[in-house]
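Take a look at this one chain, the form predicted alone, written out in structure tokens.
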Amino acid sequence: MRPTLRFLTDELINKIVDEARSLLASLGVEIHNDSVLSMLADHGARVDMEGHHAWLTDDIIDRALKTAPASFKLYDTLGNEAVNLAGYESNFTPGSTAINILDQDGKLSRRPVADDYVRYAKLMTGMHHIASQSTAMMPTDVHEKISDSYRLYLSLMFCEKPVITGTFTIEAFEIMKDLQLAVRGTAGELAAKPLTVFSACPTSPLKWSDVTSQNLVDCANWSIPVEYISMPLSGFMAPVTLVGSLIQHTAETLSGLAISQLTKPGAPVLYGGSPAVFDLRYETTPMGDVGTMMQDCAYNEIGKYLNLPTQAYIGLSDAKLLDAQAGLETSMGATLAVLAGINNISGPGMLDFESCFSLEKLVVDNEICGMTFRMAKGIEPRDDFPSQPLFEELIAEQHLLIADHTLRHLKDEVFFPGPSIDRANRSRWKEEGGRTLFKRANSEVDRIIAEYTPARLSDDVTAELTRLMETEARRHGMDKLPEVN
């Protein structure tokens, strides 16, 4: 039996959804994109073009919910199935778009460069419990106008896993779409085997910018999956109560769903978000707050109730170092997320309010992910009945280390973490150097990168990816791309 977790009753979910629909009809949503407003008007919404506002009808929302797919899959660069976003299946992906990286000393953070990103992409090939990449950090040695596309380019060049990504400009979508077409070959193949998910963020409260609303349209037209990242801040830019924040999150997400589905019925989407409980004491948005985690799990329940696959930024930490707080917040979030059945869990590797990425933390978090997957398998009998023959063997042999029953079920029953997790007795730990968690994780980073096997894209595809990226770089005044190892 798979263990599951719930925070909301169906009755409460109904009330939250009804309130959200009512808000979209009475208060409406601000949209700074004339073509999107016109499309909504064509489908029966009341629209104020000058005021950049639309009031959605129940019919629009009902149609969007009816056409949105209940699940979809992601495929790696070679076309193999990699991620199934359905039901209660959980998949992990690293946190995204960090502006800093924790240096190899484990104490100082700095701005990342392209070489840091390449190390990350290579490391991801060895993160066996993390199914997809994200565009995890922002290299500072390229022009800011190509930061989005360059991160995707490096991910595709150095790791075969699908990519959770996004763009901060309307213009960057074109090159990012072309990079994916270079891998897949045709628009039909890209639609049949999605390679990426694009994040699209409304602005609280109830607003879509020109960029983010156009991203929804562009992704839908090309059948590129999109995840809605509503970010209500409880007690600041949203009601302080969790229910009030969930109403706002639901309204913002349903408005995005309407834009996607009216653009192209059946466009793949994730009911996602990144809410936070605002900490008035420090004026921060703690992702490791228990209320933040509860919101993530709760809106996931709403998404499942609406028959949509789900996403959340959870399983990350606000700590500045790889310390006890980092482990506490990350493991608690990851555990709750898997028990709740969130389909795409974004968080591993991330510190400091989603602003700092750590390769060493990614290694440790990979082990946390593996532990949660073992937990999700639950407890089930494996040749345990009748039990008497097994206990007769135990009494006779005084152990079951090499018993057929042990050898048959050991791998399924017991999760053995990698070398970053210390399970030696104290004397052995001291003999092996008495290394701290960070040092063990750092050694794993170096080992995995040293053993890296290059991605198996064809030479023609990698040449085309590089040609596209170099052309885009020259368009923004760069003579050449950074040299990477």
Second form
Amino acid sequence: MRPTLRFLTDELINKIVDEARSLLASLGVEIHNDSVLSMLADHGARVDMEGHHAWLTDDIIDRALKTAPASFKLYDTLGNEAVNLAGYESNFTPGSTAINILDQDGKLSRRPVADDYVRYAKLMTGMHHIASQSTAMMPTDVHEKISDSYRLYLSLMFCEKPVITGTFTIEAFEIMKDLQLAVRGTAGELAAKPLTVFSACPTSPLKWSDVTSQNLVDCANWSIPVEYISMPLSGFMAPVTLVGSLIQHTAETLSGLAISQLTKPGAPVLYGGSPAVFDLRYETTPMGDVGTMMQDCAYNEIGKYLNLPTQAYIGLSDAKLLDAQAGLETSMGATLAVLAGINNISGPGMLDFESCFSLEKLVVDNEICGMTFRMAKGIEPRDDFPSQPLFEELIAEQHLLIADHTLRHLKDEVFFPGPSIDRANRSRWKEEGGRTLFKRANSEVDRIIAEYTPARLSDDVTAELTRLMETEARRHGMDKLPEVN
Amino acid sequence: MDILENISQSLQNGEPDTVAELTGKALDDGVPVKELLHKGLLSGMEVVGERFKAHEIFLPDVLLAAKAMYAGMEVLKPLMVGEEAATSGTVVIGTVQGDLHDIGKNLVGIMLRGAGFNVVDLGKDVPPERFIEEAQRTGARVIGMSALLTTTMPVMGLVVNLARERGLLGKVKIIVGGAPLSDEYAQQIGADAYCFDGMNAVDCVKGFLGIN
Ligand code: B12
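Hand over the structure of the form predicted in complex with the partner chain; the form predicted alone is what we had up.
Zooming out: every chain and molecule, the one shown earlier first.
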């Protein structure tokens, strides 16, 4: 039995969804994009072009729900299946787009450069419990107009895993799409084998900006999957009650779904989000708040109820260092997320309200992910009945170390974490240097990067990627991209 | 209890009606406007600020107290002249061009208003020129800019440069905030200060305007 967690009854889900639908019909949504408004009007929505407003009827929401796929897959840069976003299958991806990186001393947070990004992408190849990469931070040694596309370029060049990403502007979509076309060859191939997911954020309450609504349209047209990232901030920009915030989240997400599906029926989407219970003492948006995590799991239940694959920003921490708080918030989130069956779990590696990324934390979090996957496999009877012969063997031999039963089931039953997790007795731990978690993780970072084997994209493709990126850089007055290897 | 103490206490409790009523009563009793303002209302608000910083009370408590302060101010306003009326100053705030994050900026606006400042909020995605024009038009003493994206931060430098060209630097203080900002960055672009949150912004603006 797969252990699963639920916070909401079907009855409550129904009430929340009904309430959200009636908000969309009565209050409507603000959409600051004329072509999106006209498109909605063409499909029968009442719109007010001057007021940038649309009202979405039940009929529109029903049509959107009917055409949205219940699942889809992501494929790596070589075209192999890598991530299955379906049912209760959980997959991890690193937290996205940090402003800073935690330096190798474990204390200083500083601006990342291209070199840091490359180290990250190489490290990701060795993170076996994290199925996709994300564009985890913003390199600051390129022109700011290309810093969103440049992260995608580096990811595609150095790591084969599919990429969770997003654009900062309407214009950057073009190059970010072209890079993907260069990898896949044709638009048809890209649609058949999605390589990326773009995050698109509505603005709470009930609003879509020009940029993000256009992103939805552009992604739908190219069959690039999107994840809707609605962010109710409970107690500030959303009701303080979890149910009230869930109603807001549902309404915002359904409005995004309507834009995608009316643009192109069948466009792949994730029912996602990044809500936070606003901390009214510190003026912050804690991802490690227990109510934040409960909302993530709960809207995922709503997504499943609506028959859509899901996503959440959970399994990350607001701590500034790789300390006990980082461990507790990350593992609490990751555990809940996997128990809830969230399909795309964005979190590993992230600290400080999504502001700071740490390679060492990524290594530790990879172990947390591995542990949660073991947990999700549950407790299954194997060769356990009848048990008498095995116990006879144990009594006779006085151990089961080399029993057939042990050898047969060891790998399936036991999860062995990597060396960043301390399992030595005290004397051995001392003998091996008495190292802190950070030091152990740091050695792992160095080891994995040293053992990196280059991504296997063909020379033609990498040359084309580089040509595209250099052209884009020149457009913004940058003659040369940073030297990386 | 002394009536000023009483006003301060009701303000701290977030009771607008009581504050208005007591302020009226104190006026009838002949308490000078200036004393009412400073020893009743503003001193109450001061305590609220301190307690918020010490995490004894939460943001809603601060906002309720601010509401109570305004109820008292309304009673005093017709009687305030010259110097008293101008105790506060105008602050022009906005989120820079290309950036749509306005939650932090809004909160800063709420807190500054709560502390008695006149806030002109230009919204989000604000072109550099607008900050300067509005500051000149309103005679603002402070310009506050917000950016949450590493890609939009550089716009702040453009605003500082424009302020320099127009001879506003020094006369108008420029403060900046948002997740990617830092003291160093503020210094680098020539802004007067970086503020890490709303309460910090209030302290900073008070400092610039020589209040308390
Ligand atoms: C909420 C949020 C959003 C909301 C914003 C809603 C709104 N109306 O503002 C939405 C969902 C719309 C959004 C959109 C996007 N976001 Co956003 N967002 C956030 C988030 C989670 C919290 C920001 C927030 O509101 N915090 C709460 C407030 C109270 O705090 P604050 O803003 O820091 O403000 C306080 C202080 O900084 C200070 N302050 C702030 N401004 C000022 C100004 C002055 C004058 C002073 C004195 C003080 C001051 O005082 C404030 C009060 O305490 C941050 C994460 C983070 N670490 O900040 C990401 C974050 C900033 N977003 C990010 C990104 C990438 C985006 C998008 C590009 C995503 C996308 N692909 O669509 C778009 C941006 C589009 C655009 N062009 O602007 C990144 C930025 C990465 C980077 N390297 O630049 C972050 C860090 C998250 C992440 N890791 O991915 N986002």
